[in-house]
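As a starting point, one isolated chain is supplied in structure tokens, in the form predicted on its own.
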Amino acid sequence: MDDIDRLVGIITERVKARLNGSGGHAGNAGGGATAAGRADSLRVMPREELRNTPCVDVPHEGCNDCGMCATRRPESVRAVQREGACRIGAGVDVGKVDLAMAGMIDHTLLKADATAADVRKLCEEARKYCFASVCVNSTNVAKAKAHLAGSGVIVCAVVGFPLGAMTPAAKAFEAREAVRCGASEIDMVINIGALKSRDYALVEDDIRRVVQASRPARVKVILETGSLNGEEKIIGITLSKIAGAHYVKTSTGFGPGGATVEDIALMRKLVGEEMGVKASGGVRTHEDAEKMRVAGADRIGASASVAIVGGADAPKQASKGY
């Protein structure tokens, strides 16, 4: 213990000497720094001055390779988060990409004619912008998993999509197969007809079987809120919670209507902090997504994800669905 105390004392004295410029290798090398010069070098720039100071690495197409800021190297941010960091420091106004919003987004491609090239592009965008997941049909799970290896972005698969009119056994099988192929989350469509018929036992069993078949993957229950009245929404949310689901979700993006602030607020009120809430269907701008977040959503499903986070290569028009 005496040796440790002595070592700490030596290090402390050397640090003090360097800070005071009175000794050590960093002392007055190169002609000696004045106290005023040292003070100037340690001066904290006012916000406006910092904002107007050009980046030392002039922004260009290759900026993603410099590793100097969170916006230019989102993959590095993800890697640090995977190692346990819960907060990342960055300079003022480092870029336009909203990383906090990106971390809420399930980047979605659910078109029936989606090609292997489309899936690859989806995954490349998810890597670039650090989206929470890519959401794909179960046939594309393995491809997406391979493309995203090492990125920290997970794969979400839809089950019973988009109608929800399959048997519980069929949905459970599809969910189990999707997880086997690499899905970490499952978005299942509720049995809308059973809910409207007040066959609540079937609705609950349908959800519970998928939850059990999906373990350890998390399950989101798509209510297709545009097809439900107020009472049916409340019952559907409640049954999802009773059946052990992890999230409730508004819409498929293929049915009537989409996510609304009112529905998100209702979901959050009923599930409390015990479950997640996902807004999907018609969320195409950053403003749309922010309204959903404020209302209580902690996950956003969108195909216009790049536009939402302000990416420079955002398409001019959002694709249909989600």
Contents of the next structure:
There are 2 protein chains.
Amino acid sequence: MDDIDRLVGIITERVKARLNGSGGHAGNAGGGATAAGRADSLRVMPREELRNTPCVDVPHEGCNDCGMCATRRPESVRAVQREGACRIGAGVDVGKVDLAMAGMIDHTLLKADATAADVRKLCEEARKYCFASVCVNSTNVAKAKAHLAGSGVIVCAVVGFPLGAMTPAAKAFEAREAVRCGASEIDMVINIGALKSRDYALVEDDIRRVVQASRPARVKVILETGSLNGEEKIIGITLSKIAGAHYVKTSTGFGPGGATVEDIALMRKLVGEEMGVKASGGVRTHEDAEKMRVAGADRIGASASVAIVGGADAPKQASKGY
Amino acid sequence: MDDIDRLVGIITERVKARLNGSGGHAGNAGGGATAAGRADSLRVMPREELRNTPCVDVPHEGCNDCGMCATRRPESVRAVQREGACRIGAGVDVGKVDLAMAGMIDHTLLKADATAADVRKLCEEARKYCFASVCVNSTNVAKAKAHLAGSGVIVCAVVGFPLGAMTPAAKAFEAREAVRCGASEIDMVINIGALKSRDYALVEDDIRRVVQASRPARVKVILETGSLNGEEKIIGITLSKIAGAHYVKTSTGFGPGGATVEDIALMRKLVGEEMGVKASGGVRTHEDAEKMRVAGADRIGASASVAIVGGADAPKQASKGY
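Could you output the structure for the form predicted in complex with another copy of the chain, given that the previous block was the form predicted on its own?
To see the whole picture, the full complex is given below, headed by that same chain.
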């Protein structure tokens, strides 16, 4: 057991140092991760021996010993893994969550009356379930960025939302401002009126300016597919691609309709593998999300994200799927 | 009749000259105005004699002789009046329109999918019925300004619309951009989430920045009253006043609820006579608008404006009032 104690001590110090070095919240991070493995300075234990080694708790400051590091502190678990851990102890319920799906989800809160407390809760959920991002209005970007420090979850900001009817300069400014506040992704709404008026130059210029203003953040173009006919969808996707956007996305959730399998398939067909496709609007269950994934979506926008990934604390009314 | 012919000739030349001088659309203006009156260089006719003088048509280039100058070409009629006309001939239907009410109305089109043709129609209606303004999204401000040239109808642009959840800097930029494109009034949405989070400093700063960025345009603050409780309404009105806004306004039309008599009365009570009060959201008939006026509103936001003022070409389904 002496070897194991030394091993644990070394790993603990290395994890602490790495978390400090990466600018993460060292005070809170690394708590409770239970690991056994090898360290370069120690003898390499055979896998069989490792398997029989009991887990040892390494409680840290800020750790409440819940045993849920795998979902609540993914950054700590990854740090432990990088140091060579091949087994991670975990509490009950871990493994029931669809982490692969979680990594595709933009956890979304765009209501006009969202409070600071709502934004905090959103971020806590995103941290716990390892969602790809939280998607918020630009007024909440800085708050979300602060809440998510060290979590690996990024902030996505909507721009020109939900009508898409701002001037191109105002949309670009809003995007730049959101990036300055900490957004790594920008979800802009296309100029729907200009698309319907066949003013394609304006539509393309509008997207291009946001793409340029948002660098290095990625830009998703919301087409509001429920407002468009077949031709307008094709034209909107094409203009998004030539303007340099990184994703096309179906809906705002505030307009008519939402994501459909047909629209996702059309988007994937037209953009190929060069761009992302985000399904949003009406995606409320794991079944909905899975259909979108199969049709070609590699990102899902949802408010019912906890229910979608099968989280134990999802609201009951939203948990019919999975 | 020789005197009358001379008189008409002189007035015509003066009106032409004044319209040219004022930068109006001289080619189109002044058409069909039928006037008889006095001119300083002629003998002053007694009122009785004037009353018995037959109207004489003065068709101009661009005039289709419709006899509707009083509503379609108010700028021409005003020019004729300035030259001394005391009678204006007019076609059928003139006088049925409630012009006093029309002068209080912001004729509104804020749908995401509004096309260039929709904006043109909106402006034609505003010109015809002498509405106070057209209220549009910022992408349509320049178009509306061009359509309304010489009409006396101003352009009002919405900002941070309809969620009010942009950063203060982005909202202020959008407002400045709209003013640059030709807006004379800015209808901004208050930061509802900040108001509900009791972050009153942010709410006030947000309004103040838009007020400063919009000068010389006037700013209306949309409270989205249907989302607020009684205290929040009072606080929102107070913050709008201290931040230097020119109007408080009830609703976006995109959120819950709309203008109520109680909210308008509360607004008028709190702002006194120093600020304007605009009723918007769900005002669809002359009766609705009249109730708001009586409760204290001095501006009405509506899409069904033509029906409200009793215009003959209002859509049938919206014409139950007046």
